[in-house]
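Shown here is one chain on its own, the form predicted on its own, set out as structure tokens.
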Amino acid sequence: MRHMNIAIDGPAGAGKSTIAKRLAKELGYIYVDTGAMYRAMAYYFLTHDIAPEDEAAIAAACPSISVTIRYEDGEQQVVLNGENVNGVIRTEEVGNMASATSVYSVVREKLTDLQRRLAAEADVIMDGRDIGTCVLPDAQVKIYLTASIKARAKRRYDELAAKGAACDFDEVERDIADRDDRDMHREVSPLRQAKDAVPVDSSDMGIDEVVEAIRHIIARSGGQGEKA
């Protein structure tokens, strides 16, 4: 039997990851967040010191690289080289580096193999930015969530300055633009929408009337996303 799987992709800040851990969880799917699994990479060439310029440095040191998923408690734990690294890759820097780095095609066909097998094995609700182009290009459900970047940058300044971390709206708006740039013009996988995904704006739309479209969408395509 071929299971479920459900696409979610859209620019940084979009609240993707937001929205899939929410449907994942009501929908009883495995949530697979695959931007998770590009930061680990990045943390890796951070901390030995490689420069996201460097391509020959980044393709050698893949080799040397392992990324995981595991479950614990329903949650999902990303584990680098036997270490869980959930906590240390949520940073300007390390997403930074992942946008710089993920432009590789050796990066992306590492963590692709995986994705895909996981999307075999299991009803899974999965995000990034090629999802629905590339990695599962099969998938029974698409969806392009985007918002404004002003919408955008607001949200990641709220959520650093929630944590204590200094920050300034312009440069939250800048790095947010300046993402958007290198994921859409990559020549490896740009960030696009899938021309069978729905588009869903979520700048004026809190969490719970996007999770509600999105159910709608889930729903219309057989993968029983109304509430019972």
Contents of the next structure:
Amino acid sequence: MRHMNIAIDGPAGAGKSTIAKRLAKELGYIYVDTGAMYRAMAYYFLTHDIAPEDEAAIAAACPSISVTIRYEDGEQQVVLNGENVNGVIRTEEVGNMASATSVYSVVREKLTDLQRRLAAEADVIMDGRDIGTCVLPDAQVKIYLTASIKARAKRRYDELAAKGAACDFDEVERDIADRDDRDMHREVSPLRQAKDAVPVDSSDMGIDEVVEAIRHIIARSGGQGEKA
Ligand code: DC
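For comparison with the form predicted on its own, kindly provide the form predicted together with ligand DC.
Full complex below, order starting with the chain above.
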């Protein structure tokens, strides 16, 4: 029997991972965070002094990079060449590098294969930028989760402030706008809403409300998806 695949795409800071994690737990599905995989590759480039604009060096490095995932207490762990990098990939520096280097198809192809294999093997909720449009075009449920840039910047700012990181609201907002621009306008698999994705705007919604809204969408879909 075909496994159930739920795709959640959307821009940075829309709340995809928080919501996807909660729903995966409720439904007993596996949560696959594809952004973490791009971050692991970015971490490799950063620690090997490879510049994001140096496509030749990135292509040359790709065969020596292995990214895999495993689960510990239900939490996805990303393993880069045998090392668990979960603790070092959540920074803004790595996030921006991931956005800059995910524009290359040599990087995307490596991770897309892994993502498709995971979705073929288990019921998954997978979040990212191109899941409904490219990685899993046959996913039974597709959600496009978004929020205004102000709301997303505020969430990111609060998150950073809670961690005690010094940050400036305008800078956080600019950073998100740059990331949106790059992720939405790159040539390969840009972020966009799949034709059959259901849009959810979480600007004025709390986490519980968003989870509830998406739960309804999943129930309504009855597991029957359409093509992008
Ligand atoms: O979701 P995130 O912030 O962890 O993702 C980091 C970057 O990785 C994002 O800005 C673009 C890239 N990415 C991508 O191109 N495709 C995905 N499916 C997931 C992330």
